[in-house]
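Just the one chain here, laid out as structure tokens, in the form predicted alone.
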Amino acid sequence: MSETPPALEIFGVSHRYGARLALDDVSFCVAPGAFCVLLGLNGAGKSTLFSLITRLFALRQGTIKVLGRDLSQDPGAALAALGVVFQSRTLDLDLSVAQNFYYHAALHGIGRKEAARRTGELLAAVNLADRAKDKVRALSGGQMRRVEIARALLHHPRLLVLDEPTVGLDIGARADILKLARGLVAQEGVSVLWATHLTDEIDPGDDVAVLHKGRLRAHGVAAELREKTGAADMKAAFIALIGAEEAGGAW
């Protein structure tokens, strides 16, 4: 019996914009149904890395795999296993909810009856059924986020990634977007990498890669990362993991 695969292989990946070097042969896997935060403050990285994972960069220098798919290679079979969500909006405020999800779907090739059902059943998981005719700006910016996330399962994807998905949200709302990943994560087995800049956002039983102007400072156990760095919190073993000078004025 064959070995299952990573949910995401990242391998010596780097990435330059002209002269500047955004990412420094970063390594590392998100195992299959695995919560995986992404930790770093603005400008490490984590942006970069998205838009590679997604292919809205080429990938010049490293592999990367979706579920054993060469995203260079097979980028069709890799990108069908993929759900994301980016930090901006990507909805069309003046479609309704509705129709967000039947436009997602026909880029998926899926058919308006089936997409009709799978619209139905994951605004009802995420508590929206009742906003499907709504237009998407008249949510607030939390629903607007479940909405997203809801968007990004229509096609049955084994791996959601999550770029700053709680950005400009209020606690309540975070905490709503947070139980529902983790929930997809327990209930689902989706495969989840959370990027962040917030580690009040981590368990302590959550794997955590720590980016750090390009380059992956450390991963492991958030529970580990903290008792190798003898720190108290997750703020203080990313401090002690990135310096002192480094964290300065991020919080």
Contents of the next structure:
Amino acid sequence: MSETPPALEIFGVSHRYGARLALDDVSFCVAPGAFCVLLGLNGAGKSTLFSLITRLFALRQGTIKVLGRDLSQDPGAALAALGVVFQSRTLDLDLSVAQNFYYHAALHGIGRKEAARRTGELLAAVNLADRAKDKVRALSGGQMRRVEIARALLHHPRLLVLDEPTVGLDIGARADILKLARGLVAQEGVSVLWATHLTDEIDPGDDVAVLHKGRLRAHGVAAELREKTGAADMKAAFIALIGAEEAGGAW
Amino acid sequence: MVTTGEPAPRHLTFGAYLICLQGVIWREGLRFLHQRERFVSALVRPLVWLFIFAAGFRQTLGFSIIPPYDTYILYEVYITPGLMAMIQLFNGMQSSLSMVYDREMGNMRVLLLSPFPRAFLLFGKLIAGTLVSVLQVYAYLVVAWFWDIQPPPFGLLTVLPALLLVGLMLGALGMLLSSLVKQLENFSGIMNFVIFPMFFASSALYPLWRVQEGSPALYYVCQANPFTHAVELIRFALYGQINWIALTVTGACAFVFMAGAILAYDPSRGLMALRGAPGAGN
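What I would like now is the form predicted together with the partner chain, since the data block earlier showed the form predicted alone; can you produce it?
To see the whole picture, the full complex is given below, headed by that same chain.
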């Protein structure tokens, strides 16, 4: 390969549940080292897209590539480069933080010694080094989220996808999580796809893909999208992009 | 730097497969240790049958000498293989119950995110569940030993491969069912429609020739029930013998159930994709 492929490439993806079309010909890319926000209301199709990226559902139409590795043709290689934080909690509450990490490491073929080293590093990076031996159940919501992000990085993925990671967190914890993810992009060069319905999580320089009713309404740098719509802020721009009357009930 | 700049490697080594398998088994073991009630109830259930049901029935049922036994036996001795299989039946269904729970809670999603082939991951999960069930069976045999149920010592060894195969078959059946069940509540229904009919319409509690005397139709149902063959496989193995028909049927069923479960969890062909939206239908 002569040039770096996009961290995530979504091309012509459609998905339906029975007769209902949940995704309609969605295409966009996440550039290497980019912080890309997938913006959409609840039910816009964000979770469906995540289920396709994480292979819970089969891709019926279109292509998804992680670092140029086709998810349908070479799923193992694609998944090895992908880190995921799901919307619902996926930690084993009865096990300790470290035990959760060792299990995840084993699922990626990483031995215990190396797993222990990485666990120490990652927990230190999210300021939870002293909680390694605690049961997950004893952590707060914000701490669990930080643990989940650290765990998603155990196998050193180059792309991290997060599905509404700040849902249910207080303002302080939300800011922490967002800072953590942005730090990964700035310092580690990890690419991030951040799904949310909250426009205040967007920075002017972020890449934004607006999803509405299964269709990609807009894709571009946040500041440019705002300018194009002539809106005063990102929230107004979002409403303009998806149509004011449709956004009305949701705000 | 907490992550490397290099993309993850494309291919997994044999050693990596072993690490993964070990990890899946280790987690199952940890979960089992943490759920002490599960272990206690797995042990108490067959003991209730042994101490109460078998004692009460002892005088009611008379037995002729049937293989693999070479002498008249007590009813307690007769139902022991059936109770061993029952432990594994419950365990198989219970670990699949935990898969439904896992899927709802998201742990299953973590498992399926692993870059290893899905068939391998599910097989690893089956092995882990089977090992737990074998531990439970031996714990039961220790207690039963003091209740004067003493199979030949070498039988305790020869029964091990039979227990592994039966564990795999019942675990795979549970896994197949778990893929068909969308939510936890639906599962208790399947337990009633699977566990009880399988257990009662088998040779676990009564020899099939006695069933035939009572109801020829039920006899054929029992013959067609894979659980009957699982019980007979264990019964013969416990006395150092091989029941070839039971072995063939159990092996074939294990294979079919496993293939079905792997297909069902395959995203491109499976049943998961045909169902509603993610996050349990929101």
